[in-house]
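This document starts with one chain, in the form predicted on its own, laid out as structure tokens.
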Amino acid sequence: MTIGIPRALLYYKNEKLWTKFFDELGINYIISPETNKEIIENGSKYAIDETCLPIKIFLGHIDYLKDKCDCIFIPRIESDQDRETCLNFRAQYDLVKNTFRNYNLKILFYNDSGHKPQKESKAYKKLCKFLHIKKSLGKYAYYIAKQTQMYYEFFRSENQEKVLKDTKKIKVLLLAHAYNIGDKYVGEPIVNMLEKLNVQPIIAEYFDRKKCIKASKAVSKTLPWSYNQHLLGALELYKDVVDGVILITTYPCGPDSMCDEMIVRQYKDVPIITLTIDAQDATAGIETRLESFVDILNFKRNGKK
């Protein structure tokens, strides 16, 4: 059996967990390539009007994998740490099953109802049962995979803290979901542009999730989406040690449209710009806005001296 893993959505949060789990079980898998224009165009053909860009990208990766593997790995994430997620994460399985109903597509599915260990481990237990894997082997594979993911997140967060402390460059906090900032088409060009401008990008997504979600309560106790709570908490924690903030959102994201507006209103003393990415591949407008923003940050920093 060869399992296909779409390089989209929660892949950018759970890459180490998923790949290590299958590695420990000795199961072959392939990962779809980095997002490109062709993948987006193919995904857009399956999407209905007003579908957000990440879902179009996701469908494009499914389209790439549909003839290249025995089944495709599609998780359904009902909640994150018992907090709400965008409904698209709950609907992934149903979306793929119905969209590709004419392709005889086989789906390897598990339902994760929360990131508490007992709930997540139960989901992987059911997954192993579907794969006809021995209970003891599956339990061990999940333990190793979970530890790998945790260590990866810990060292990434520690490295981010170190860069934030040590760099003398202009520091810009990027508030973007993992599936946006990690995507080669969506987030990577922005990071590259900033680096060319001698700016140090600080990725909010990479900071400790629990710490950030806790900090977000100081700003809003009612914000329902955990992934947005993560970004909001990072801003609350590090707003005084960065020079500016960039809100990166993909069109048309409902949770971001609400959260970004709240951030702009709440943090009036922090230099903030919003970049909305759609399916267009032109970057000249984004580059111009970034150059202007960095000029403002340089002026502000030099004015303090």
Contents of the next structure:
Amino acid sequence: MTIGIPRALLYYKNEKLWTKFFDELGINYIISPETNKEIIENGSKYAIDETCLPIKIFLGHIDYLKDKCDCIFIPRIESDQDRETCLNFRAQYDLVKNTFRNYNLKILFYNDSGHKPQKESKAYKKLCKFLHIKKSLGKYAYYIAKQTQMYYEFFRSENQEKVLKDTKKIKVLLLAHAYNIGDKYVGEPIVNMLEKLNVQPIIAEYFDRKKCIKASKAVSKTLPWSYNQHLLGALELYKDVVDGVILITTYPCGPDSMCDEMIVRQYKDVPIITLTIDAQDATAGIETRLESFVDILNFKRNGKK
Amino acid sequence: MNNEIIACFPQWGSYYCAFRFLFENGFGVKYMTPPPITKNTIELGSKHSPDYVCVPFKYCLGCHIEALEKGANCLMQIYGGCRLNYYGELEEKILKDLGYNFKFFNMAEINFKSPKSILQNLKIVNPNVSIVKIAKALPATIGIIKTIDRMEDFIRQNAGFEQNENEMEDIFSEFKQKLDSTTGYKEYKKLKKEYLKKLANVKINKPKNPIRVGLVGDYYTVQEPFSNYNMEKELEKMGIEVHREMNLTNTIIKSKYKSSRKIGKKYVKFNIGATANYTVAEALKYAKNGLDGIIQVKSFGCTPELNAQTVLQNISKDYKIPILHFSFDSQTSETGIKTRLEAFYDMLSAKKK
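Next up, the form predicted together with its partner chain. The previous block was the form predicted on its own.
Whole complex next, starting from this chain.
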């Protein structure tokens, strides 16, 4: 049996957890390639016009995988700690099932819902039962995979803290969801452009999650999305260390549409620009805006000295 | 002078009658019926809200600004399963930035598991609030909501065929006016009896097999007539029997959520958020009951309804029922909507023959 993992949405949040889990159990899997133009175009064909870009990309990846594997892995993550995720993550399973109805896709999933602390391990237990894997073996694989993911995130955040301390370049904090910043089509061009401009990009997603979420509660009490809490908390913690902030959102992202407004209104003394990305790829406009933004940051820093 | 508390909740269908009753008799504060929504409201709202937030937010914000200008000083916002959860806090922030001075009762901040938190939040509205009084006012409030829904249901299905135009609408608005001075449960009961009878006595000549259309959509757009460009009235004028299940009675007072999940099981396995499960179940019900068409109204970018739309397309194919999708933004043209509705009507009547 071969499992297909779409390289989109939640994959960027749980990369090591999923791959290590299947590695430990000795299950074959393939991961769809990095997002390219063709994938986006195919995804747009299936999606309704006004759906957000990440969902279009996601459907494109499913389209790529649909005849290359036996079943597609689409977990459903409804809540994270005490807050929710975007509604699209709840509907992923049903969305794919209804969109690709004629292809008779087989979908492998686990359902991570509710607010109890052990909810994820329970969801994996059910997944193992469905796959006819021995209970103890499944549990072992899950814990190994979870540890791998934890260490991966830990070293990533340590690394970034170190860079933040050492570098003398201009530092710009990128506030973007994991599935946007990690995507080859959405986030990577921006990171590359910044590096070309001799700027150190600091990625908010890489900072320690628990610390960030705790910090965000001081700013916004009722923010319902935990992924946005993570980003907001990172901004609150590191706003004095970085020179500027870039908000990267995709058109038309629901949570971001409101959270970004809050950020812009809350942090009036921090230099912030918002980049909205849609399915049309025109990098020239973004490049111009980034250049002028970096120029302003340069002036500001030199003026201080 | 400014010690008097004047509460206000955004315009939302005809429910202001019920809210007025609850706030004046339960909380013991004055309630201001929000000024009716106009073009100006939505312009005000869009001016101060983020670009691609869903339209209900813009309506609520515009409504609140107009109410503040008219003298309200205690605003409130509910919470829900989608972006609605964050409406309250962001609205408060925007209004405070605009320089208004007011109290804000945000239901998303209440922790419903702790009685202390509930009481604390209720005290925002009125510092000497009495729980007993609220509890006493609740049965009549719920009753009013149920009656409004029942009457609206009746009007929706029959107003297209009445002999004297607008008779039902007149009776209904008279009922709403009378409700403004009610203070007790018994008084309301009497009114209800009287006006239900009046409505039932209106002369109609309904053909045996009229065109029937079901309305589904997101919570605000489907319920607030201005935000769906008076679609129900337009349909009634064409002589169509309109069905709509989405209202407060069916979602909060007597929640049909569980049965909705059961009905939609074939298409949707999980809870896909907010009103999407209701939408799917309602559409399925309409299709099974042999209605002639379904109209989905939603605000632009509404995530749960978008996911439901994919399912609706499948239902349309399976049951061979035409579905018309409307996506409203703050700048939708009215003529365009009318043209599409007329074409839909022509198609339905041709199909019927």
